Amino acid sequence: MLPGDFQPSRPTNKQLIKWGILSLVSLFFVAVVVGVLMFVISAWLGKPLSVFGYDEGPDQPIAFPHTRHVQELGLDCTFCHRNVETGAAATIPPVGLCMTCHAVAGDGLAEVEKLREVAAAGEAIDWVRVHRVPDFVRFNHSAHIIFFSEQDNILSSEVCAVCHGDVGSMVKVEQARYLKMADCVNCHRDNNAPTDCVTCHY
């Protein structure tokens, strides 16, 4: 070697692993903002990604289970959701609705004993909501049951399907159209009802 040569010298075995334990941890943050960004960019575009489990629909505190009641029992939206025909939201049903017939019907039925535990406290459910607009979005559901039904002479319970989906064969409800703005605006489109801003921003 000449005078003056640069020659690195070798690391040494502690430099080695300070560096792995760095690059893993550098790699794990990286990791975690890609994951993050996916989410956001994911749920902004369209629904949350399949991967973190979103598309399924939510764990709710009781499982309700739509197919008995929709599909078997022949229950009708409105049954339970009352305030769908007459009023700006669907409305969870009462404790105290469900116990019209669950005081007597389902005996035995674990979800049934969650149901009365709780109407025996006088306690709420405290649902998992699977559907939202923005908050600067004011839906209002009557009008739309009416539209329709007036218009096309369309069941209220077959309304709902248009957003919501066939609930009444859901095991768990998830969310089955993006509701984002391009997709209620083109709905508008389609059915002649008003795009104006003030329609749904007021």
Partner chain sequence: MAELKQTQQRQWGMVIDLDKCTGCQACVVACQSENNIPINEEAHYNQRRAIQWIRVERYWEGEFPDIKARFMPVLCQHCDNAPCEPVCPVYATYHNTEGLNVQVYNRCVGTRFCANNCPYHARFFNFWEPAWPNSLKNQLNPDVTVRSRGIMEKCTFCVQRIARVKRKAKNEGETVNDGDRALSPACVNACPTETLFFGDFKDPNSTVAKMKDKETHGGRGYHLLEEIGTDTNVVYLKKVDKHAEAKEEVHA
The other form holds:
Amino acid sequence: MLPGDFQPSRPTNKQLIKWGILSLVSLFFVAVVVGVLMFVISAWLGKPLSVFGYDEGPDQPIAFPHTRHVQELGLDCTFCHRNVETGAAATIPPVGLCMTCHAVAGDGLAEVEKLREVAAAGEAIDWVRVHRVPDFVRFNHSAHIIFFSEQDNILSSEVCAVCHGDVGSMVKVEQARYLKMADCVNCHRDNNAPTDCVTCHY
Amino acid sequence: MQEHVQLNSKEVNDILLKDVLGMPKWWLPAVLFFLVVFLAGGAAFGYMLNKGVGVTGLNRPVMWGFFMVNFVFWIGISHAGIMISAILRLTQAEWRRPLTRAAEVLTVFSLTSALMAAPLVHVGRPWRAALWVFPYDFERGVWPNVRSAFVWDPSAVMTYLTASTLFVIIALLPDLAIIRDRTTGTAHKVYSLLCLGWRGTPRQWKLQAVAGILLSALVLPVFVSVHSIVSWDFAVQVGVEGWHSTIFAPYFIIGAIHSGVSAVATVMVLMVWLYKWQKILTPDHLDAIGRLLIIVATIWFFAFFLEWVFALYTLEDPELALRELQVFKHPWMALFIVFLITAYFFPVPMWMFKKVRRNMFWMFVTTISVNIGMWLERFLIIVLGLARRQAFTFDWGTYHPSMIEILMVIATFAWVMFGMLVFAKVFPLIPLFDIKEGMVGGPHKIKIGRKEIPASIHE
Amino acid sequence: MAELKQTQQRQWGMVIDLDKCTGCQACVVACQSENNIPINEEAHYNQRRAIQWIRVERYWEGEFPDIKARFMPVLCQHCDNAPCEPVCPVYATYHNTEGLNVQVYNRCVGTRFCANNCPYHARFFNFWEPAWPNSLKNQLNPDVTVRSRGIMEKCTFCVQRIARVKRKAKNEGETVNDGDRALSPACVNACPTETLFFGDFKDPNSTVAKMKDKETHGGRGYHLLEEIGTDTNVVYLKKVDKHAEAKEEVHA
Amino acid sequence: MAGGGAGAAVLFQACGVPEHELFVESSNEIPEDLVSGLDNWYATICRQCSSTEGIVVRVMEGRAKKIEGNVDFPINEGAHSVRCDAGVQALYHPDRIAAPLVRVGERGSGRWEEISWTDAMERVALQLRNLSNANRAVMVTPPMRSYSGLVADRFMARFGGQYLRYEPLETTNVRRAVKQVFGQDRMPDFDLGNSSFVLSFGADFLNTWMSPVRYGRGYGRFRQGDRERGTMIHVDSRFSMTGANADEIVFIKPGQEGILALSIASVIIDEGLGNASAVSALTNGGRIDMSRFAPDRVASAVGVDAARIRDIAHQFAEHGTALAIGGGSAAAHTNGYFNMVAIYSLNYLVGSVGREGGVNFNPASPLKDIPTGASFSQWRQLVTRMRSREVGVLMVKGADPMYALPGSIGFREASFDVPFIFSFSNSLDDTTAMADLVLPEHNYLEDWDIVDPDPGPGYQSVGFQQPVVRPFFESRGQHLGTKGFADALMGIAGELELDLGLPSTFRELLQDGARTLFNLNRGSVRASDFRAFWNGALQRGGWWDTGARGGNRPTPPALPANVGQAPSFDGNGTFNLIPFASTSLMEGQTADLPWLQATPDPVSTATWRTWVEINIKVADDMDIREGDVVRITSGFGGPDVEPGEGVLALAYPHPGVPPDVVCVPLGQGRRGSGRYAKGRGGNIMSILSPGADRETGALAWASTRVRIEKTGDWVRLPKAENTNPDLATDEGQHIVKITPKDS
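Moving on from the form predicted alone, kindly provide the form predicted in complex with its partner chain as a structure.
Now the complete complex, all chains and molecules, led by this one.
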């Protein structure tokens, strides 16, 4: 190995242009990869980025306007989600409950007619799930409702908004909160609730 | 050295770069063969990923089997690199020179093998192993459990892998520049990039030498810790009496050096046979390794003996049951005898003879034998530790590896062979600069007692 | 551990009277039914991978015709110094403030380190994906996570029942009652001979605390493999056999 | 979330990881909205086995989730057996029949077509109507002490056919002996909990015999109750689970239990340890010579030391309250009836009849119309009738005689001569598979009934069975799906215009029964109006009156003069074959349930297969290792089992079985019964000798001698115990600690 073996040469202009284009292309490629990764990671950590409508709620088989029922008619959350104070699940109301009003109310509305068809056929509605925690999480609505309503001295139906956002003002229900474990744990810490794993996982 | 053939720089270059710049006829078929075997192991892993750990022979209570044995084995082999490069470098043993790179490369590939075996392959849900290996999980406030030896395992192994890779790279720089100068086209560009602008200036030489020595010193604690931590995987288990022993860390480390140095000797013989490097790798080197091995093997055997003393001294039922299982129960008895013979009683007396130490064939046989024995040693510790007859004789179990496991174990061997061969094709497996450096200093000898041994030079 | 033990509010535990156990296996199936344990197929037994959170072990003693069979229900001992806990790299198993040794399925990566280290062999690994025919899934308990393959599982003292009772008590402002059958694990409720007792060792008035107090001081009580120092929360009461030789008790 | 899931899914799809693992980590496919609702517990009655146990069922969103014991119910007091829990699996069994089936192929070929209920009922009615003689109709059910049984009984009575009750391991001898010794029609209650000494002969009463949960309850108190720990001696010719729990197990030569009992009696009489009046009554004033049963004279015949017999007699007589129980294999010999008479007579000698800690009697049920029919053993006559084409219609409900009748009786072959067989069944068991028409019945969790527990708790009690879930196959519409047995039978009666003398629907019939109880105005449920009573009884799972205890203490009858006969054996081998009911599968009734198949036998811990317990030393001599497939032949067999072919079973070298005995569990070897039972193991009943009790004609199912030979094959015996050849022993008592004294 002799010193001076290596003679660096100045690049020509042609080479410089070639390298410039190459680096631009790779920069673009990197940008695309980073963008995709960001989307995936943000989706992993919380809600998808609000691009291309990824943050919107899903279309339901029957477009049920919470605005109409909650804001305009003043129905309480617990009027339909009856189990929320006593059970683990808030429960979606059965078609029969809808029909207690819609047997007469809402004539002529296309969505109500759909509902009546379903009710007449004796079927159930396949609502699309908006909020979902994985199977290994034991979320219990009643415990949360009772805790917050007692702590803040508010009505049960006012507690719902803590996690679900102001559903009453949503035409299409969307996920308001991340509902990832960090979200749960932080809230539990803030409220001195147990953070023992076995509180939710068993 | 006595039989050292004096070569000049050009001859060294020609000999060592012959197969980097050219390609021996057997190379491609051999590499393809090992690749196929490795891919077969990969396919076995894919099958296991699809079906679950059930495809192995693991059961209750033998929850660790071939994968864990293989993990410990490869970690053991990896200790060759540091032993040869760092310790011998720091102790200025001259004969290490042609062996350092092969040992370090062997370290790198055996560590990747080990990593494949333990965190990746053997867990129930490999896709979640990141939770264990990387503490990414900031948001939930649930961190990896630092009390677990398993958390320290990957970090120790990764540190060791990083250090070994750096070792290889730093030692490679001057050689890469030589190859750069002898290649054209794309190869030239690639080597130019890889050699990081090495020009062989005195400053660069100085930095390279300092980096080498520094790394040697810094890596020594890692060297000790890696296998200590691996031994803690076993030693901290109160539930498995045979493993719960304070001798385990030194016992594992010395065992690792035993198997690692043997593996280097095996690789050395293979290099001579395959690449015809007998002018550089002389019987002198083998002789030196052989002497080192006698010492290492005997210390290892002492540790092994101590472990037995510790176990038997207490006369506790579970320990006695394990030893009974190892020594008197078929088929473990046969394995135990094979292990003892191959790991110590066959090779060490052989190495006592100078003729054997200087004979390529016999050194190959004896060092291979050591590694067969050391593999069995890990098997006998891990599997029998779990399969022992314990208080709950109702749950006493046994273990038979499945084809999937055997295939994956073979694949790790193929992976190391494949890696070494590919490396040897792309980079010189013997450091050219080191050989030349040794030549500059000339064959120094110093007298210790009545013996003359090769001395080191100052770097 | 000692401090934790003093500050914790409850200490769930079990007392098992070996003199009553007949080995009838009712607890085994009750547990299987409550906790969504996969069906142990024939191959699972042959591979020694059957999952029984509580199992009845049978030990032989003597030779025909003076032969005896001893039955022993074994389940997770919920040790206060649990060997399984410190070895888990991902904190999938830990001790909670009620003395339970908890397994968090979603955290488990399946290193099986804990299972090796459990002196009681109380931990079971899902080597295979559990398979139920679709119609049998109707029976699965919705309160218990269905474990997939690659996950370690073990007895939880039916923590879902404890959680349910505690939640109910909290919502309704009551206290958790020791004798509440809704609180007891499925095995305890099933046992025909009342071999198993479950309760809170911290509550001096509970049945188990009284039994433990009485029996571990000169009575029949003992802890399984006590010499390991795991400090278990399951107290066994010795089998009585008037034909047995009085064994010298060695206390360290 | 979607992005991440999708990304990871794509990534892992290549590796073949099922996507659902990344997303939900569960194979639970039930929609969460359905499962997270509120749970309710409903009380009902377990019908998985013959003992009547009160259960509560956890129901969530219309699905039964978990079965637990009903704490109130007097028989089981909250506990339950291993079989009870698996009821939910019977309900949701994947191979449950979902609609009436009619045979389309050859009989027994297994090709079926679904038809509507209307069609099915019409076909049944047509077949019955077309019978030339009503007597040509035969119905077979298990003994049903319930209103379903009443409907069946009434139907056959009014129609004019023959009604047979079938149980695989007959208890006829025990019941006849109880009738003879105590003058009772019902099984008495054994008050184990208050007893201080139990001497049992052959009955595996903690495991499978009669009412194991009730006995288990008593056993718990017997061992560690508030009184002194009781002593239990078990006399058996095999190592049963009950024997394993006894303080001493006495191995006896098969069939000699009665002689041993008489020998014990002779010691008691000789030494004047017993109740003098009972002695005099039993020996008919000394006219029966008991001295021929003196220990020294019978010791070699029964295989028990004379000194030991005396010791047992002393212990039996000198404990405060002693109880003698017999049954199981002791009753299944050609002298089984005499064995039972001798054994139960012992209770008189120590004065434990009708007192606390002894034998207590069950009063008659308050519901007089519930039939008390016990099993009936006229199978040979029935087969003859079938062969000669005297049987036109065979109706089967919940019984499987083609599986469990000895092959030598030839029931299955004879069934080809019956023009029409129909079966009420949930699954295609062996008998149903041979039927022409299958009427799927409701699972017991979907059906109504009122049950009279037998054996009862010693006082009047009635169990109320109610549907806790809607029928699982309801979604198939009213023409398909399942129907309750009683409803269906009443429907058929309606088609036939047969007047059963019962209300028009089964539920009304039950309510009539309940009204009887309501009118008694006593017991556990009392109410001001009937509606409240009905709801109360359903809520509590039954009605009982602890005050209504058994009647007068019976006076001891004299032993029959020919008591003490030796048993006789039949077969070509040297081993006495003792079949036994499996802990989980019983006699095969629950073999279709995977949980029960997977439940280890308490002693051998074996599962899923048929094994044969051979003494470990004998096995060693014969070079038989565990898992060796052995052929068991007796020289008997049926048309399906060639006598030389025998039954194949896996060897289990057993350290506790006497050298001249082999034991085989029942339950496996089924031709049908769904995916978990079909073609699994061997059916030992098929090679039993057709031997019968000399007195009662009951099947002597323990009187066969068999030959054992290795086939050379080896199959691993699936068991919970270790797979190593070493026995699980606990030499240092590290695990199971033993103390000689009670504290």
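Computed from a predicted model, the values in this text were never measured in an experiment. Here the rigid core means the biggest group of C-alpha atoms that line up within 1.5 Å when the two forms are laid on top of each other. Residue numbers count along the first chain shown, from 1.
Superposed on the core, the two forms barely differ at Phe136: its CA moves less than 2 Å between these two forms. Superposition of the core reveals a Cα shift of 2 Å or more for Val30 between these two forms. Relative to the superposed core, Pro194 undergoes a C-alpha shift smaller than 2 Å between these two forms.
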